[in-house]
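Given next, in structure tokens, is a single chain: the form predicted on its own.
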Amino acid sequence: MAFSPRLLPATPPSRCPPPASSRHGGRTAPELSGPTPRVVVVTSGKGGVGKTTTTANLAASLARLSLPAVAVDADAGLRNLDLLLGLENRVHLTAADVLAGDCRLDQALVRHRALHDLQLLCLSKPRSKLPLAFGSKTLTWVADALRRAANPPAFILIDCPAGVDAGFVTAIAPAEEAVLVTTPDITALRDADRVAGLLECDGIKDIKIIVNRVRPDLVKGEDMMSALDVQEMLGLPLLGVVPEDAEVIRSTNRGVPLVLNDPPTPAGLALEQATWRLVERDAMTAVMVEEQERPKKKVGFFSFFGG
């Protein structure tokens, strides 16, 4: 049986003034790409890579170039989004709630206080799971509800859970594009490499890299693969190269996305830079100097990925 959310006019959104257009070349908003709304999932196999991290950051990112953004953690259990938003103490409604017929789903939407395109949407509350008959169309009919609405949103970003599992499965069942955060070890990577294949079973042919807590000294030193190396061997387009950066840890504490910070830090600048690169469905092409001068270092990476 076809199920669909309740739905009440959504308010149009007030409008946040653009990022610096210095940083851009002079333009003050990027060119969107394809039809809206974009449904994009943020993930990355590994935990604790910084998934959670970018895709607040993306969705701060959006909201400022007043591009209206749903951010969904899908994670029914271990949400962590609502607290690197600053938005904790305000979820009181989740999308199981709207799936079970007790609120409308605008009432489970949670607006940004600072940032009035960016809302939030919770799976389900704390340490509280799924009733199994939700199954993996879950996401997917929230999402088509959101096309619905009276004023969808420009993207919908879902924070996919760590691993592989049924969680998953159901965070990117809606998705037709996807963001694949890794790190630059070889743990990461091979966890990388194996989701990647799984998106592209599911029919996600538009991945993207972010390699996130890169460190310019380690990388020219070789002991640490650099963006170019991870991109060679996951064979993925280039969204961002995000800088290891000390304040993304007292940004999470405030509950205040990097993206927001003035002056701005070089995390939160690759993030910004991520962000229009995702809007204009764009890749990087620039190479760091440093990376086209050190020698190539011949190590078997990819015989971590053959098993």
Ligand SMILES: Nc1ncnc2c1ncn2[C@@H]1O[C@H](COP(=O)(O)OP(=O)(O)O)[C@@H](O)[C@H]1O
Contents of the next structure:
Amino acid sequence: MAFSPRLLPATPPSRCPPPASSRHGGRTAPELSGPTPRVVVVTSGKGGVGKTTTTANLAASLARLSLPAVAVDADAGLRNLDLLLGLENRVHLTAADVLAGDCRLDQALVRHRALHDLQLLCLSKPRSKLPLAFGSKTLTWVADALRRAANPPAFILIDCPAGVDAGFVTAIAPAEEAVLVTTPDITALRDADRVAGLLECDGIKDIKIIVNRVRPDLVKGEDMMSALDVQEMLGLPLLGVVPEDAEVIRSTNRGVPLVLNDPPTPAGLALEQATWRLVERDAMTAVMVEEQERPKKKVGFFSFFGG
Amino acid sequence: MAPATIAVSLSFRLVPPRPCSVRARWLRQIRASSDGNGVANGDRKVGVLERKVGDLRAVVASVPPAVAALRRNIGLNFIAGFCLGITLLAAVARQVISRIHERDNKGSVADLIRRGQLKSGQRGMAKPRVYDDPFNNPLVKIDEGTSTAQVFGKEYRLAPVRLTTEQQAMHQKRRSRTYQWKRPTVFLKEGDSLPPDVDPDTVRWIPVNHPFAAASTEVDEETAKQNVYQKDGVPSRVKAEHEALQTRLEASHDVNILSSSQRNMQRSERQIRLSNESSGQNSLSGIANNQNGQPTLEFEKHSPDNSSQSKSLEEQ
Ligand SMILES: Nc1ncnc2c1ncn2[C@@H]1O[C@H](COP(=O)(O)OP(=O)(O)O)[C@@H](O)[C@H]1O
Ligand SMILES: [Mg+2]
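Switching from the form predicted on its own: structure of the form predicted in complex with this ligand?
The complete assembly is shown below, putting the previous chain first.
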């Protein structure tokens, strides 16, 4: 459900009908479901579909809900999660330095100055390389060490690199759940299906999709697949539907995640809703579609969540 | 004679003190003519007049080349000045145009910073917005009764999700048939030989030029793992280096210096190594401050001479 989703607490694929909307109104935070820390990999297969954008916003949104989150940039080659979080000037130590014994893990975590519950860990510096022999185990150790820490985070979000090679293998290794980001086009979908298959082979069965960059005007004219079409092709529960929104680029340039935007923006709101569903292990039960019986085109800007 | 002299003196008086060459010549001619004619009165006067007119003519005749010369000079100066002026004007105009252009040069980093979209100094310093329930706030109203939602002032229909659990399981089965995969747990460089204890199914072969993981490492797997798990204390490599240094110093019987500056040595060695390794990292305390905003490793305060001493010792 787009908006009644939190009704279903627990298990992901649960399709039970939403109880009465008693839980709407006056809620200030979602209910955390499951043991923590929850290790979630944000992946897609195809590049440029919005993994990093999604990771940054989920992490920021979690932190604002006072759910401590560690965002891990596992995209060693093309890292930019630090930019989206506005922390690029503060990353000096990485997981590679921790492995080498140059610093401790807690020293390599960069804490956000405004969102104190948000920390960033980069896997390595652009030109330095992870040790080949045990590089694939790095994040497993990191997640385990964070779990044993004095103040373990509630969420460990891993921003996965594109592709399905060594970087992907390393990123998914510690994950128990996955957020599969895709755009409503056939190339991204095929990659998403493959990645979903690999994740399932690896035992990660809790996979939810975020359909990003949806343009309701195109969906309405049947020039773009709807989120429901995407879901039908992948057969996975929907965590969120994020509209194409120019504010995404502005927020990237500002180094402030969209979910912190004031006033809220369509994409920021959609990502915030996705965060709430993630926390409650919920899925959408309905998606919003532009009204059919209104032929005159309304302002396209706000017409998101296209079904 | 007298009137001529008077005229001459008068003419002298009338002449400015530093005459130009033309005038001087003219005056000399007048004086010469007055000197030469002092006898007949009437004739003399007429002769003088005639001569003066003649002299004047000569003078006038002599003037045009001078004026022309003067004009040539003025022309040259004027052209030079004009060129200089044009150049200056062009420079100023160029500056102004480039300023205007800069203003129009949208999208440059400088421009983004100027417009406040990109903050040079305090990027990422967001003050968290006080949030509402993202499902129920002034911008989002959901009416489950009528299956409509009002979002950002626009009404939407809520289309229910059609995916069933059975369909989901079907897709999962389809994928498990299509993609048979076992996650590799060991990365090996292409061309390397397979270690005896490693299952070939778990190996991911990494091309030599792969950007992700190609370097060999000085730490073994167990040490690396312990490094990740270490909760407090000095990081292992820093500690190991310090200990190595200590034994080296002990070997050189320099125990006194050691005890007074061992901590400083640890620090300065670390500094040197870090500055060798990467330009971004300066000193450990600097890193701690940059990364976490508070010092995470404490070192004793040291005087500059102490640290230079330890450095020179280290270089021995
Ligand atoms: N909903 C959206 N609307 C508009 N642009 C978007 C949206 N999501 C992502 N983008 C843009 O797409 C590009 C790639 O996004 P990114 O998150 O870096 O993808 P990935 O990490 O998957 O490579 C970025 O420039 C980002 O600004
Ligand atoms: Mg990315």
